[in-house]
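Given as structure tokens, the chain that follows is alone and in the form predicted alone.
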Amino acid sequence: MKTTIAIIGYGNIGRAVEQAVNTADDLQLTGIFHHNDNLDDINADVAVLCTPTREVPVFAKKMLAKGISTVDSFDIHGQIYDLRQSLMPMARENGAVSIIAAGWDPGSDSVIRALLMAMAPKGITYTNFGPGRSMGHTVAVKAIAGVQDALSMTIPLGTGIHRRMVYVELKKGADFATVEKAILNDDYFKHDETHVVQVPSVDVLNNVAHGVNLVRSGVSGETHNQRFEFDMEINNPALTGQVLVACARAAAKMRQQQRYGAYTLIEVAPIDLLPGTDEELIRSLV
């Protein structure tokens, strides 16, 4: 039996994971949903939420009040663990599971983090974004007053450090200083260097390519000058979407497990993500 799936939220998140979900022989997708549509019909086994970052909260618990499993890529990394603590209760006493933060950043890198630092207990990583469009700091910026469009663009300057740079289209009337400090206070900005560029059109700038460069250095036992790398050039939706319907299966295999609950994705076996039993995904990769 096919694992069903609801999506809601269909812009560019959404529609990646619709595409996800179509080439998943053991996946069905059973509707889509815009953000402000009523959900009370929504009948599935999971619903991938595509909403904006901060309205992930209050859709997760609608959906787990339902006994519906949740997947998000909810990416205020700050809090992130405060967000498992309060879907946790729900997801429990509803049998359902929620895997939050599951994206390729916060998501899929971050298992790639743990099992760095496992490879290697002593040691530092420096995660380097970019260059590339960061959809959630975009869609941050496009839900400050006065903007029309927006477009944020990470560029990685080494060791974990950032720049931001933010182009803003203005709707008519707006004050760009006014905007400018909003952008510059918001959480998903105030901790990088940020520079704000106001534009006659963004649309002529946007491109959805992305990227990350992990490397570590470490300690393996008492053997110091340990060094491994990770990079990737990506479609950033495309990926996320991808991430998010993998995520979706585990759910579905950890409710039929019991294990229900709210997890980040370090906290979900790898196997569980993939098609397939156990006996054939053992014999192939292991």
The other form holds:
Protein chains: 2
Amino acid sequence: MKTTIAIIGYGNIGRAVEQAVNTADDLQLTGIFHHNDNLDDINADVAVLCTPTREVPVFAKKMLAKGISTVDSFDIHGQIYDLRQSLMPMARENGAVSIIAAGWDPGSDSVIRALLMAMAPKGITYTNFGPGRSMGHTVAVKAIAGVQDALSMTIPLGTGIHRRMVYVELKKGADFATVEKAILNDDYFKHDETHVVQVPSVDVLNNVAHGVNLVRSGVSGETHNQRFEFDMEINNPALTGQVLVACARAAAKMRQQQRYGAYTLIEVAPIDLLPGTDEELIRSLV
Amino acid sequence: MKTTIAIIGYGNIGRAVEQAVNTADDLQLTGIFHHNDNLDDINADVAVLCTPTREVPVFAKKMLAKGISTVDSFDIHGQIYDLRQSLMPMARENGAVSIIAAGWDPGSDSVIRALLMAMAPKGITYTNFGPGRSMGHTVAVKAIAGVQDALSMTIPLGTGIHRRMVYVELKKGADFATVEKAILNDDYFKHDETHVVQVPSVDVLNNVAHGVNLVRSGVSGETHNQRFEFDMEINNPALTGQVLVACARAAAKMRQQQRYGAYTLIEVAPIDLLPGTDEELIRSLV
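Now that the form predicted alone has been shown, please provide the structure of the form predicted in complex with a further copy of the same chain.
Everything in the complex follows now, all chains and molecules, and the chain you saw is the first one.
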């Protein structure tokens, strides 16, 4: 029996989820819903929520109320624990599993951070993002008067410090110096080194490449100078979609084990993300 | 209530486990046993098995029969699944948890391999070891006639290919050419590029540094060229001991959740490796 999957929200992430489901032999796509569609006749083991992040809580609750498990890539770091707590009783009462904040950061990076903390409990972990587009910063620039289109790139400078490279296409008659000043004074930018560059077209700059360089130097037992580094250079929506789909599989497995509830990715055993039997996976990966 | 820990076996790894337990506020060391000690009056929630790897199965069974959970760093890759299966019923019957093969490879590297497989299901992962001492290869050289002491270093050449640098100190009257030929024809060495170097003293070369470079290029959904790399440069026994201690904590947590059985590290949720509440860990790591 294949695990059945519905996709809610059909932007970049929704399309990446569709591709990841279609390349997995153990999963079956049973529906794609735009986020304003009627969801009354949705029919799936797991709903993958690909809506804007702020709409995730309401869709998760709608699905859990129907006994449909959910996964999402909710990415507002300060609100993840609260979302987990708000979904926990609904998931338990309805015999479902919700895996939240399950993209790459929060998500797979969180797993690496947890693992490195276990391997060297004292020390500092630096998560360096990019180069890549920051959605939050880009949206903040687009909201500024006089901006036609914008792109905010995150550039890693090491030790968790980032430069913001902001490319703006102005509306007719807008004044660059005024727009630049508004950006530099915006809360999203005023604490970081920020450069604003006027361009004739933002569209030609767009690229969904992203990356992470995650570094920890720490202490195992009483031994200092244990050094760890995780790097990736990836297509952002493709990886987010793939992690969501791996978590949809895990949600179905955890439900079969009656482990109802809401979880973040660090609460999921890595083996549950993968297709295949325990024997195959342990023999090939351990 | 602290989780109580006993150490069985008191070589390099046993001493590293002692240090890691003593630096953890939630754990309490209640005994250290040499592997030939009488274990009748052992008293602990979890026994950390630091014996030679071939003695792990017998000690694990002795402890599980008493209802004491176990962790070990059993490292014979081809026999890990079978060990898990042989311990599973004993752990379940006695209400205990056994986490096996829980060092860094097998162990934390296995978690990274599983996570990268979930992030990019198609592709090749290369695990490149070293530079560092290979215990198995070193023991094989020491068994050769005419060898007084030996050290076999593993040198990573990329794509999972390794060079063996073998340093030998000869017994009086032994012939270097004969020893060299025996090493090059040994099963441990004949498939790898191997260089044998005679030295006056192996002791002055010893260093417990080790490393890994784990690389995957793969496909997320239908998107190729997703690139991932994990590197570490570490003190080998210190990291092994620390991972064992994190797993001792996880074994105690999983036992409280009545998840009795035998598990490899890829079957353990990363959060269970860490001290602290779910709320603290999710807020700081996710």
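This is a predicted model, so every value here is computed, not measured. Numbering follows the first chain given and starts at 1.
S.K.: Would you point out which of 220, 79, 131, 110 is found at the hinge linking the two rigid parts that shift between the two forms?
M.R.: Of all listed residues, the hinge one is 131.
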